[in-house]
Amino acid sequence: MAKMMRAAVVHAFGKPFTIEEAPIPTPGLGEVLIKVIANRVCHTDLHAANGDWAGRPPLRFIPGHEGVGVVAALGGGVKGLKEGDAVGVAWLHDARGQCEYCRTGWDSLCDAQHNTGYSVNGSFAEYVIGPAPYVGRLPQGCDFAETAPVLCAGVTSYKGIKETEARPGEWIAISGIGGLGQVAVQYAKAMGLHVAALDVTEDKLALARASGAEVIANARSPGAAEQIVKHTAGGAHGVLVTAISPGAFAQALKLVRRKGTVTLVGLPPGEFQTPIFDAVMNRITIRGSIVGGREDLAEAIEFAAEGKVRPVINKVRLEDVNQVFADLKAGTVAGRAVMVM
């Protein structure tokens, strides 16, 4: 009889989870069975249990793609690791390995990847699987619970600011001081930058600045943009919009200097004007950023090894994803939910 675990699993999107008992995953060629330690809660779990995006998961399924713990069994042909190593999964589960975008650290766009907790079983659960090539090595003894963050909200803001090419002693803007913001800020200033923040909230702000923001503006502030160009002497050299509202990115393009980057990372629905003229003759570059690569994990890791970020966390269980959903759903969640298994 198979050996069993507790999950969290989705039966019909936009229904709640069912916390209930499903069969313990075996590892395969390559793969290792994590035992999960702690879970980050992610708006895209919150997307893939509603079923928003085009290509849904096939139900039911489990979701999560932050889980971090040690790995319980090793599957045929893994090398590099051994039980009680500790590791963890991230949303890019696998991918082809050989494409253009693989072979050149941009595995993140291969379009054969698996995403966990997607595409494949995720770590909502007890145990979840992952491909050894793709586990992120944690170091030993740390804190899952404030490492579990890292493996998405992490590396996704620092793949972000590393895209928009801010170079250390120049001033990057962070607009949205949620989960991602919080840490893209930490990180900003591990890289050697200046920041600027927005948010709509004071406590959210508050939050920026307790985590190394120099300047921070409300960006419903009439004056907030103006606010921002000055205090970086002629706007900021790289912008990045963790923020969900289309109002966010218009007014990212208003906080950049000349030659400067906008990078997107938010996924807010419908669309945003781009003034083209603007963006011609001052030489400003759009680009979208989706996570990160192995390489780009390894180097969030190993900032938060250092102790140079410390997500701020909110400790839950696995029978509160219901409400932790809920929350998500209301934005009054502050920092990250993080369920301890």
Ligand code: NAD
Contents of the next structure:
Amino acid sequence: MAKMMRAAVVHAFGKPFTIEEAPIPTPGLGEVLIKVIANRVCHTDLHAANGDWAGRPPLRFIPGHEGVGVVAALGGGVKGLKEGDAVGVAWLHDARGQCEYCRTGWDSLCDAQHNTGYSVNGSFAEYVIGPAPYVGRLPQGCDFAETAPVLCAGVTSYKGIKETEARPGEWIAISGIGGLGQVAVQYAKAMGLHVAALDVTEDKLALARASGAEVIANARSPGAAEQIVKHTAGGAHGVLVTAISPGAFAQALKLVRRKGTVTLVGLPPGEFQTPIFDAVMNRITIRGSIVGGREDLAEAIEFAAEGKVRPVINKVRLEDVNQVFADLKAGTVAGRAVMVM
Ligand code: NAD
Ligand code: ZN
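Instead of the form predicted on its own shown above, give the structure for the form predicted together with nicotinamide-adenine-dinucleotide (NAD), please.
First the chain shown before, then all remaining chains and molecules of the complex.
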């Protein structure tokens, strides 16, 4: 009989998880079995469990794409990893590796990719499978709970900041200081940028300030955009939107400097309006950004390994998943929740 593990399973969209026994998966060719030690809960997991996006995951499934731990078993043909190595799974579970995007370091755009905790089972479990070429390689002896957020929040923020093309000494405005935004502030500081932060709750703004944001503004207060434009003497060179409200996307266009770039990372279902005249006259770039490729992931891990980025976390248990999701929906502090197995 197959050995069993505990897992948080989605049986129906928008319904609570069940914590149940599931068979421990067997690593196939080129794959490793990872014993999960820590796991951040991303807002994407909530979108997945709610079935928020077109192309819903197949029911039943195990979400989770920021799971870190140690290699517990190797499938055939795995090179460069051994049992006990510290690794983590990311949203990009695997890609075909041959297409024009994979060949040019844009494997996050491969149209044959699989996504952890979405199209394949994820890390809200005691064990998860990761293909050896795509797992994040972590420094031995790392703090697993603090490293888990790097595997999605970290790499997505880091790549998104690069995509704004803001340079050291320039300004970035980060809208949404949740799981992604709080590490985005730290990456931006480590990358030599000045940071302005927006959110709708004061505790998150206080965290942004403590992480090095020089300007903070409540996104809902009248004049928030004007305050940032004034403080940055003309607007931020780059804007990173991680917020889960479409209104934040429209507001981002009011924060950006002429010739600047607004990078969209948050994924609330919905749309926002773009004033054509302003976008044209001010030569504004609006750019989507999806996680990062394998190189971006390795670079993002390096920042954490060097101690330049240390996510602020809140430890919970696998059994707390339904409460964490309720808190995420409510926008309360458990948004930075990391399950410790
Ligand atoms: P989170 O819930 O922890 O954080 C969202 C934050 O947005 C909260 O702090 C909330 O208070 C804030 N917010 C809400 N309305 C706002 C507004 N009007 N203005 C400013 N801030 C506002 O979620 P998270 O885990 O950080 O994920 C954020 C979003 O990014 C989700 O939609 C998630 O699916 C998406 N995401 C995208 C990628 C990608 O590659 N593009 C990767 C990971 C997550
Ligand atoms: Zn994520």
